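What follows is a single chain, given as structure tokens, in the form predicted on its own.
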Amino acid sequence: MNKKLVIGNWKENPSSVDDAKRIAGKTRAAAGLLERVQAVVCPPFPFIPVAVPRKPSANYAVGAQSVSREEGGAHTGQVSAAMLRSLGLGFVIVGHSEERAAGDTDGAVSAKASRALEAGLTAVLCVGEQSRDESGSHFDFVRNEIKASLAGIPAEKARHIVLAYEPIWAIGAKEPMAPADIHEMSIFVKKAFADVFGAEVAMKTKVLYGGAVNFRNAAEIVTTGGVDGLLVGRESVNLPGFIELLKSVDKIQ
């Protein structure tokens, strides 16, 4: 079954290891009851060990919010892809808008994605425009961002990439992007990916949507928006809201 993928980006939350254990445990338990969805949680680095299950868990996996662009060595404060893989992680987010705003260039994003893929991780590549206007300049921006963020990545690694479209103006907003517009952009994002790696690979590549997603709108975003899953921010640490979100997506046939 080609399951929907729902990734919870905890960001700089929660504030204690006990809360991290609780959120991860309840998410893992809920994921065990899912049939059509794989849930992935991405805690802050210190909380990753308490989120990773001792034994493989059905429809539940753990990822990281970022990764070093370096393989290892004298890079204070950095966490390498090999370290993440050794903890049992399967995913890592690269190119999130918050990291780009903090200074990550497309070149840095490409380097991080390359390290993740080399280590056997799935790279969740975030792309999205700051704003949009009637001229359609946002299409050019997203296309160029995708191509630049994938520069230097070998074609044989492309099947281990997930695309997360996050219009920056919708992150943290009261309402998400209109589902019809999400559908248009999901097709466009996949086309831009196909321009780099070919249509055959692109057809099998998952495209997620992120930006003001919650349990009330998740199902409509997936169905009308035509996406393969969701990248969820603040709602992912809001239990039971995140659990309800997972259930709502799991009901989609």
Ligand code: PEP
Second form
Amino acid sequence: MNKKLVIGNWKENPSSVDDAKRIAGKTRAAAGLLERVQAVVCPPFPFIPVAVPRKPSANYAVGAQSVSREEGGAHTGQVSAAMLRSLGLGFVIVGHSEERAAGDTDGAVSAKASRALEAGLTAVLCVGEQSRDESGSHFDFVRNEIKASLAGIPAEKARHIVLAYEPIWAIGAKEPMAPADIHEMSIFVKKAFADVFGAEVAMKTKVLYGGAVNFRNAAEIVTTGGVDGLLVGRESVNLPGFIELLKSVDKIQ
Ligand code: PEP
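What's the form predicted in complex with phosphoenolpyruvate like, now that we've got the form predicted on its own?
After this comes the whole thing, all chains and molecules, with the earlier chain placed first.
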């Protein structure tokens, strides 16, 4: 079965390891009861070990929020893809708008994605426009961002990429993008990916939506928006809400 993918980006939360253990444990328990959804939690680096289960856990995996663009060595403060893999991780987010705003260029994003893919991780590549206007310049922006963020990635690694379309104006906002517009953008993003790696691999590539998703709007975003899953910020550390969100997506036939 082609399961929906729901990734929780905890960002710089929670503030204690005990809370991280609790959120991860309850998310894992809830994920074990799902049939059509795989849940992934992406805690801050120091909390990764308490989120990784000792044994493989149904519908539950752990990812990281970022990764070094280097392979290892003298890079103070960096965490390599190999380190993440050795902790049992399957996923890493690259190109999140908050990292781009802090200085990551498309070149840095493609280097991070490359390191992740070389280490055997799935790279969750975030793209999205800052704003939209009537001229439709956001289409060009997103197309160019996808191309530049994938530069240098070999075609044989393309099937280990997940695309997360996150309009920056919807991140942290009150309301998500309208589901009909999400539908349009999910098709557009897939087409831009197909322009780089071909239609065959693009057809199998998951496109997620992120930006102000919560338990109330998640199911409609997935169904009307036609996406393969969600990238969730705030609601992923709000336990009751995140569990309801997972259940609501799991009900989609
Ligand atoms: C995000 O930062 O990726 C995100 C989607 O945040 P939020 O769900 O809080 O809007």
